[in-house]
Amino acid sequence: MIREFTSPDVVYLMLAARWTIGLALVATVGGGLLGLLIALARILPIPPLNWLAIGYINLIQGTPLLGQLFVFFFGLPLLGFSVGAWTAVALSLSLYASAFFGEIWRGALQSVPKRQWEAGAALGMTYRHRFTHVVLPQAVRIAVAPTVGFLVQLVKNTSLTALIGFVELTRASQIITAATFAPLQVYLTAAAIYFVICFTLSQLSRVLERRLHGTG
């Protein structure tokens, strides 16, 4: 039976809206760890970890999110590995995320000027002193803003998860619709949540930013 959009369905589209935000900061959190290995195994002057590196990062970055969405999805089972849908959508957007940040980071730490490598090792700094307290600090500022954009990119690819059926913002709007066959309501309700979550990540990022550059 067809029903009205109501304002509990706009709670419920809220509540969904959970599982998107926690998506997006799982594959930030894994996809960030294995995307700091990645960029450092793509500076690092050694051409074997360079050459996997770079494999790897043009393997995701050639292929599509859905497409490894299914292949964690309905691939692993036909293997043998019992794969919830949590756990393959954890899994790809960690591993897709990952490539993004490793580029994006590796991108950062290159754009350091060599003087400053440099000027560490004439101060008698270790590779690894010159790394944490030289480089990185000026790295962590240039790669602020790109890392934030793609953030919100990340936040706005959860919703392919829909359809394996993995009930976030897109998949709870889709419910609701199907309930009350008022797809402009619904649609519009969840893309101004899509719009707060999104907009809040570029406010925050515009403070960082301006606290790492000293003008906040």
Contents of the next structure:
Amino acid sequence: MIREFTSPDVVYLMLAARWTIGLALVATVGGGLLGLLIALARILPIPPLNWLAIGYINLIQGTPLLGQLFVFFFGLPLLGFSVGAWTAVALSLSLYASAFFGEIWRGALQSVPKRQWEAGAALGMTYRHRFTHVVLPQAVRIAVAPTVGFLVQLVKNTSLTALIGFVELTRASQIITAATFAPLQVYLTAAAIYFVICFTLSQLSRVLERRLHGTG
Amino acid sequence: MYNNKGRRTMFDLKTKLAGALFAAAAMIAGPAAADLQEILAAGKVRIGVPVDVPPFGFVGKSNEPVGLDVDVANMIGKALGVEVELQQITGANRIPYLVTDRLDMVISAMGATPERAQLVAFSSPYSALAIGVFGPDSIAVGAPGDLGDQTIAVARGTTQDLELTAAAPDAKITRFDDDATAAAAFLSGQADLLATANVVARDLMQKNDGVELNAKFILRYAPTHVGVQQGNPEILRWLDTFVFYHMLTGELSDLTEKWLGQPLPENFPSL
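Could you output the structure for the form predicted in complex with its partner chain, given that the previous block was the form predicted alone?
Okay, now the whole complex, with that chain kicking things off.
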């Protein structure tokens, strides 16, 4: 019954890592778009919008991702909505990422000194122009490192989707471990794959930062 | 590597979430379950099986699900004359999957308990395993009461975990994610004893030279049942008939012998 941990298992783990990357991508795109709106809602000078955004961020950041996944996958069907695993995952990962992206980008935007806004105003630029041409380029540069830092977290957090049936890297490791009873080899392999993904991300971030500084 | 406290919290959280959901399920009329005629008409039955509970459900050489539970699932499909749609499930999500009508049946080495039966319905048992505490001869333990300083590794939330915790509440029990990690803890010397199924202990002994995993005491003989959604007497009755019939033909006993090494006893209980 118990079999050896062999090279086809390593391939299986690598294939499972496609899910890890795919899920992180979905969360990045969905969360990024939504996060942009959240960041805007946080800084536009419209108080009710600010409160709404703050409430949303507190709600999402204050509840565990696991709970959000559960609510979307198992909770909505109880209310009569039929939700597929992909929909549930895309929704909950995007909402989760959007709250964090929103806060990261809000911080980056607000860390651009107020003088820059004032200087733009002194030149007769409109709010929109000051935002897109003066503040945003500087904020993007500031935001790169924390954004990638969160992405690395996100990659690792995709392992929670195993609970609603996704066989991504962590879940695949559990499955192989159960068949081989060789957790050390299996999890070391999985750790190496995670490292490759996350290290690539942080290297990309470094390149991006350097490039943005160069042209800045 | 295993922060027990943190892991417990995670587990408690999952349990609480699941509990909250079931409470919600009780208040709101759940989705209508597919009844037997619908399954026959659709030509498809959705069955959840584990892939991390050898020898009941695990992955074979080309990583396809195999095991006793997978065989039973295919037998059910054949008997119904419909296609089997296998869904991999875990110990934590198998009951939510049933309650939210994502599956028609769960075959997952599941023991029937009064608590679980409040949420799902159980068929007559199709197989059984003996769970107990295993270890080297040098440790003189013959009953739960003899446990002292020894650390016992166990897979969390399993029947052996529940039984051992009830039988020896003061024992030093270390809980792991699954049988394989619990076994690794024992093999690496992090734990003195291992609480698991007899068949797993036997396989571990065969695979690892010089490892002694002899039965210290057997906690329970644990029959395993098919779980189905509540409010569906036709499916339940059909399953009981299926189990009854294949007990008489001896096929279920043969399956148990194939995967667990021993046939079912003569006077095997039914539900």
